[in-house]
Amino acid sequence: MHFDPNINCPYASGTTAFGDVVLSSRARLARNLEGFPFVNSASVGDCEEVELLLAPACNCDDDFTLVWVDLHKLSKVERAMCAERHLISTNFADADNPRGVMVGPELARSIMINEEDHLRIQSIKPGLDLLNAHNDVMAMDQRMEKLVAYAFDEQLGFLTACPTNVGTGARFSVMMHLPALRITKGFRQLYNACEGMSIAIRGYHGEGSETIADLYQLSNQVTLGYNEEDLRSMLEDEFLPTVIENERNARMKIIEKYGAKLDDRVFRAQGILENATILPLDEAMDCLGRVRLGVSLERITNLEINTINQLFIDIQNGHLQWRYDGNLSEAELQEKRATLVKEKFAA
């Protein structure tokens, strides 16, 4: 498969209605095949048979294209790039069982085969756009259902390897930039609201990951007892508008009360990114997060928000290795990262 890091940045939210706060939206469906053990109990032969049954979905002639990618045939760098773009999970990239992924040429749709479930169907859209992401996964789901029968129970719904996905098997999530809520100590209220609405709040890389650059993933925790439309609406229509409003209000509060400190924080980060010759990943991400806040609040006017959004992906190790066509050491990666950021800021 041909990877181009400039194709369809999943975070290209700059022109969307809530793009200052919401970088991207993702819809995901978990499905398993009837008559097959879950992947964690499956044999190599079972996994291979699942692949054979599902691979023909790439040959369908309808409104969208999918390309079959054998994970074992991808280089380590290419697998890392897939994970960095959230097309596959990190665990999936490093697994050794027979597995594959169907990917759209726009690098926004993907179907993981033999991850935790036989199928993980997902679509990522820039900004707050869960409806179109949901429409994408439903179309892919319908294509798969023409090929195989899903494991389904009349009372429980779709059967999944993890009990938390039983029911609809649907997860809706958004990547949000929430620096002002953290600075103004509004996160306790957010955590309480998440708990009350059964919303999970996680770090940049999802479950079990740490927070970096004030980027957070918010998603529904409940899948049983609701239909997919209800779950999407609970997140997009009932929960997120308040979070977005609170973050925007907190940003205005920072400007009013701590304008000098805000500018110092933002312009220091910009200075580091424009002048550093060595940039560790964590420092680069944190500085980009601060600069993004400055761009959103028009303290920085010579940078576009989509430049920052794209760099969140481009400075990851896999994308850097691919761009500079080498087996770079950690020290070399830090130098190339600094060079790339300076180039993008000067463009």
The other form holds:
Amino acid sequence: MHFDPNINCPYASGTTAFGDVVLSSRARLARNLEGFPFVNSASVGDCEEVELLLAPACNCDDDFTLVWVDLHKLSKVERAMCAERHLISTNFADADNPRGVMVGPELARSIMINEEDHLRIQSIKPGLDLLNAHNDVMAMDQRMEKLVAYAFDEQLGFLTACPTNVGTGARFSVMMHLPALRITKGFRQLYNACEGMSIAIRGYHGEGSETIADLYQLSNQVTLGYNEEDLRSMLEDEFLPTVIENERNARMKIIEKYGAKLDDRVFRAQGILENATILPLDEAMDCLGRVRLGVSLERITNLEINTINQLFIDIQNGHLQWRYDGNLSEAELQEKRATLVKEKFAA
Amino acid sequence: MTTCDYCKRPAIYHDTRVSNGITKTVSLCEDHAKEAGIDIGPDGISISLTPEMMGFTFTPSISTCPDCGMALADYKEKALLGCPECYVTFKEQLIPVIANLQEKHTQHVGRSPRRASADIDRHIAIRRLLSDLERAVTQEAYEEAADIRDTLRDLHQKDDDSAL
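Moving on from the form predicted on its own, kindly provide the form predicted together with its partner chain as a structure.
Let's see the whole complex now, leading with the same chain.
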């Protein structure tokens, strides 16, 4: 598979309606094959049979193309890049069972084969666009169900290895930038609202991960008892508009009440990114988050939001190793990261 | 690998007896061996058979999935089920767990899969052949196993030749 990280950044939200707050939207369906053990208790032979049964989905060229990628044939760097682009999960990148991923050449659609479930069908779109991400996964689902019989129960719906996904198997999530809600202590209200609507709020890398750069993933917790369209609509149409409005209002409040402090935080971060010669990942992400807030509030006018969004991915270790074609040590990665950020800021 | 007579997990205890010219073998996994009163210490197994074991009338109380051999204790440890059949085997115990995870919902109302395609017949045929293969290997019927492998290979070959 040829990777060009400069095309179709999943975070290219700069020109979208809510792109100042929502970086990307992802829809995902979990599916399993009838008659096969789930991946956690499957033999190598079972996993290989599942791959063989599903592989013909890549021979179809109707309205979208999928390319089969054997994870074992990818280098560690390429696997890391796939995870950093959110085409696959981090656990999937590091697992050792037979597994593969079907990827659309636009790097938005992907189907992980033999992750926690036999199929994890997903699509990622820039900005707030769960509707189209959902349309994508439904089309892929329909292609796959022509090939295999899914494990399905009339009462419990699509059967998944973990009962947290049972029913629709549908998970809708958005990556949001919420610095102002954190600064103005609006998070307690957000957490309460999430709890009331059964919405999970997680860090940048998903379940169990820490918050980086004020980036958060919000997703539906419940997958049973609602249909797929209702689950999408509850998040995208009912819940998120209020969160976006609250974040925007909080940003205005910060400008009005703490303008000097805001500028200090934003321009200090810009200063570090433009001048540092060694940049650890956490510090770079944190500074990019602050600069992004400055760009969205037009305190910084010589940078595009999409430049920052793309850098969130480009400065990750896998992407840096790929770009500089090397087996870089941590110290070398920190130097290359500083060089890349300076280049992008100067462009 | 020999599996337990009462579930599909690996057997760690084997007892073979000949009586009136008939050979009987009991194979048990760790949990069922313990339940049968076989002492499994740190140095291995010390045998102390119960009367039930002597008469081969042992009835297990540990419920396991007939398809994958998973016990409910395994789910409690891993938070993952072993196969679709586990939902049937442990339905009574799982429904309250699912209700707790899913905002008290226990009825699917979303879409159902379509099941009208020749390829699905192929999936089911392959699944059946895999079960036959497992049985043939267990019974050491290697000629039959080789035939089944050939049939499987032919089915997959057909996949490569034809697009959707």
